[in-house]
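First, one chain by itself in structure tokens, the form predicted on its own.
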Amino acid sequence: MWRYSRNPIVGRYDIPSSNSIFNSAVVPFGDGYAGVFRSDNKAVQMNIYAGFSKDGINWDINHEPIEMKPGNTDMIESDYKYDPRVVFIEDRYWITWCNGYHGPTIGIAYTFDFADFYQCENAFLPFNRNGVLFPEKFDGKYAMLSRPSDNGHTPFGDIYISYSPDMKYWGEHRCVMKVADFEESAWQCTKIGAGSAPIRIKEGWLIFYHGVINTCRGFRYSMGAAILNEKNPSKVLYRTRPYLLAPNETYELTGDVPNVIFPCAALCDGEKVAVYYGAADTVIGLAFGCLKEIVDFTKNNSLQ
């Protein structure tokens, strides 16, 4: 994979009260993109704002957080809001992100339009985070990956898989990776969690997603990416033992949160790839990569 020589795409101040913007999610909308972006203001408040775009890259992000409504829930006040998610299902685009309840769970919500925005109830019981969208319904169900974690700066983490048939109530809750022993991939031998919405391929599902190594000067997040199987996604086929994307650039290494590349989103034509990611805990970054070579490293070079 290959960054994008303007990186970063999205600056920490392009909200006039931010104090950052990163770990956001993108999708295709009408003749352009939009986006739900997470942004820490001066106070270090955590919300989620919509943005709009006409190629991807230039991002016009709203100065106002995103106010929900009701959606199949009265309960829609939460503490915070961050690392957002976005994916299209069936007729509308679903929104997850980490919820300020008591801690942090899933939080959910639908729109049609990016305007109007329905809060559902919660996903998960406290603590929770990472919560990631299939695009596809399994036998009538949606399904979910997140990472059961602490109400600290997690020292752990394995990722998981649930079902709802409503998206009120979840359950059927399947173990999917869990960390990899140091020997094998240090990388991500301390926790993971699901990055971008799942790709359909020919092989099953690729994901993306975040590999954490605690090191002497802390954590440090890199990315990799794994195939899940078509039918029973609980089941690994390849996950890779290198990673794909490590801090390298000075926006990666230096930041709120040093050593940091979060992925967030993936847009995928059918032979490119296109990942946006938080940088530091700072900024929006972008890669770029071929489905094929992508997935044939992630089967070349697999734990599995």
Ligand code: BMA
Contents of the next structure:
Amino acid sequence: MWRYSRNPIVGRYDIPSSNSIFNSAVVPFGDGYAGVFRSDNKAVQMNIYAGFSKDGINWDINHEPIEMKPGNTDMIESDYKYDPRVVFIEDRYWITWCNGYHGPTIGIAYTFDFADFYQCENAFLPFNRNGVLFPEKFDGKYAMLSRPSDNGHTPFGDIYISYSPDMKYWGEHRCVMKVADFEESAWQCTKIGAGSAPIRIKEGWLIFYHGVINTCRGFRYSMGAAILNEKNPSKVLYRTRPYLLAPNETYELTGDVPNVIFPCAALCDGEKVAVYYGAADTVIGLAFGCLKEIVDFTKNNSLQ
Ligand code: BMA
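Compare with the form predicted on its own: the form predicted together with the named molecule:
Full complex below, order starting with the chain above.
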């Protein structure tokens, strides 16, 4: 994969009130793109903002955070919102994010137009992060990857899957993927978390995920890819032993949290793949790849 030469595509001050704009998700929308962006303001309050783009690169991000209306429940508390993901399922766009409800858990909302947003029940009890929905249902049920965690800078974490018939009640929780052994693939030995919404490919589902190693200078976040079984996505078919992208550019190495590449979205148009990632918890970067090369690499350099 290679980085867009004009990264970062979104700067930390692109909203007048912002301190940083990073871990954010985009989807095709109308004749362009729409997205939900994480921005921390200058009081360092975490919130999510809608944004629009004609080309997926130059973004107009609203200056006010998303105001939720009640969806499938009464309005529930949301002390903060961060790390959104977006996916289109059937007739609407679903947004998941890390919702502050006595600590982080997974918030869910839907929108048809990125103007009105309807907040639903939280998917899980606290603490949980990195909730990522599949674009299709399995036997009539929605499916979501997530990572049970703690209330701090969690020093552990594996990826689970859960199912729901109605986007309200979640169950059938299964473990999908655990951290790797330090000796096998150290960049992903401390914690892992789903990144982009899964992309349907011939072999099953392609996901980009983040993996973390705890170094003497703190956590370092890199990006890998995995392919999950088409019918039963709790089964991992392949998963990269080497990372696909690790912090290397200045905007990834320095910022509010150094050494972070945090993928939250991937667009796929035929053979062309574009991954959107938060860089150093400060700005947004874009990386490109060819689908076949990524899939071949994942198969040929797999941990399992
Ligand atoms: C995680 C989340 C992410 C962040 C990452 C690196 O726990 O807070 O939003 O990008 O840490 O700081």
